[in-house]
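Okay, so here's just one chain, in structure tokens, the form predicted on its own.
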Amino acid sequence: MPRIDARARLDFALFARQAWAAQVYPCLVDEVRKRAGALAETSEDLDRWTERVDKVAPFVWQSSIYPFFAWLERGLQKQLWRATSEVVSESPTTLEIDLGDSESDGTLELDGETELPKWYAECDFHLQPGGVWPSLANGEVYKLGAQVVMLGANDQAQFHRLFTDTAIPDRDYRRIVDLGCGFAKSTFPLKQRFPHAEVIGIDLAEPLLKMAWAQARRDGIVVRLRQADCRSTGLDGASADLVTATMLIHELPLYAVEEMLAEVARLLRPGGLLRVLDFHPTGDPLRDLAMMEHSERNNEPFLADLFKADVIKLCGKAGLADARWVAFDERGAGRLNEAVWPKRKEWHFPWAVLEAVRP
């Protein structure tokens, strides 16, 4: 058991980060109305000040609030990991990983030559140091990581089981494809859902899905976990009935994009399902401009360019059809179906879903 004092700083990562999103937030929106309205001789100037990311900048780089709130953020990012790892190295039992034989039908499906690209190997993803491929101890670490991220929300897969059960349609689905599946932090809500669909888990770090693998065993859920690239899976073309991926598109270059896309067309029968969970502009110029410089204070070198692409132009360039963003609200509602956002005074992430189909 880890001391208390290390999951007393743990737990103090968490209400500083829910006291950053709920309260330096909405201060900082404040300032910034107020410096563009003290320069406004109409309602309309300030409407049109405030309106886009490019109008809006000037006023949150000029803002006294911004520059703390923006140290905060990583600041308290580099906290979490501090904290967890000393969580999870006063817990050696977490990282025994039973690999044994199983009764069940699933399989882990590891490939020991998988060259790690560059991007992704040379990349401390959201500053978490050496990122998660080099050991267990980084994937215990990287799962703790992200429970504590989501602001307390994520402990039993809840978000992750409030996309399975809003975004993905009820249908007799024979093979589902999870790409990007980490820990299988969705591909067991998925088996979990639809019991009788072959669920396929893919990833790139070994050791996340050692500990899946070893997870599966114990609550007796069948899946298969396989380790290869989201751009090329080695499975059989027109197989799938439904892809998925949560947290995944955002950390791959733009070009890496379009060859998972490419990727899902060619696994996809016809009328499969796309289903993918990430992030996307609000329409909220000051929320999108933090979110993009987001990107360099967390060490999410792609997102910005995400936040630019024209996904849905890359999703019919790879072959697949009906593209759209929808909105997600991870406070309960899940998929929304609109691509319009609730209005939240507090800081939070701007999920969505992309859906499109294979004709």
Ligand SMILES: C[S@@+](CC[C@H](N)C(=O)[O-])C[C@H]1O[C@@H](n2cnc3c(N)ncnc32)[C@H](O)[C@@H]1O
Given for the second form:
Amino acid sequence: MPRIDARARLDFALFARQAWAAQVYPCLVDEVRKRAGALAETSEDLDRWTERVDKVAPFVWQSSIYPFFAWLERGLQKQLWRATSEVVSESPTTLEIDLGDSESDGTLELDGETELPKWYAECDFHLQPGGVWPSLANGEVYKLGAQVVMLGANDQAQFHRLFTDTAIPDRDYRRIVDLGCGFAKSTFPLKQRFPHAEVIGIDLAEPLLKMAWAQARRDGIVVRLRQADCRSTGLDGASADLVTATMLIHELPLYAVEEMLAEVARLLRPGGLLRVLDFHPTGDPLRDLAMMEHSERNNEPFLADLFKADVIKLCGKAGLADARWVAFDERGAGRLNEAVWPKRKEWHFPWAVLEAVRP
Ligand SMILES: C[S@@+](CC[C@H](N)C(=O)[O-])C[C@H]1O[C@@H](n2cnc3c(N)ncnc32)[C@H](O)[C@@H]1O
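Can I get the form predicted in complex with this ligand as well, since the one above is the form predicted on its own?
And the full complex, kicking off with our chain again.
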């Protein structure tokens, strides 16, 4: 249990993020609309002004609220990592790695030789000092931070279960591969929904895989966890019926996304499915501009490029067919049937599902 003052800091970080999303963002929208409205001669002009990101940008940058919105976003993220680091350093974790008696208990496949790409090892993604891979403590800090970042709505993997339940069609999958599985919050719901499938989580970060393994053993979940790059998993070609990746591709440079998609096409059997949960422009220019600039504020160096890229085209280039993005509503509906996001007043991440099939 964290000390009471550390607990208070975590609660404050959570509360402040909620207030920032629910209260500061709508004020920004109001101000930008007023500024754009003052310049527009008719309501049609106003629609045109706000039609595209580059048109709305000057109004956003000149607004008095945007610097505060941006400063708060970055400051709260830094505060989150300070608070979580404090909690973790109070009670350092040690993990007993029990490898189980046989392969029927699942496997943990660590590879001390795995070379970490420079852009992975040298980047403090989402401002977490040192990233997720150097130590168990870094992994624990990330795990705790992931709860707060989701505004408290994902403590029990509700978000990942929603993805698994609404974005994955019912089929008799034999092998499912979850790329960038982290500490397996995205992997376990797949095994729970498809208990007969062999479920394999792939990640570069050894500490996260060890944490996932410890939880799998504790909860009796049989999975295969493998340390590898998502672009060269070392798994057999044409061996998977479903490949998933949640919150992975915005952390890859675009050329690595292309290489990952080629690996997905190699891994899937004909008729096999790809389902990616990540971010996609919503078509609301103010929201999309704020998200592109979140890329810099939150140290997500590849996110803006992903936002501007034609990922559907990249899927086709990799040999995947019927690719499309659809919206994802994390409040409960999950996958929606089209790329139309419900109108919302508050700030939210533009969650979306990328779907494709191996012909
Ligand atoms: C934001 S986390 C998401 C983790 C998990 N999918 C979830 O939804 O909780 C991104 C994960 O991708 C992993 N990752 C990043 N680049 C990777 C790569 N090239 N190959 C394999 N894993 C990678 C990171 O180590 C991290 O665990």
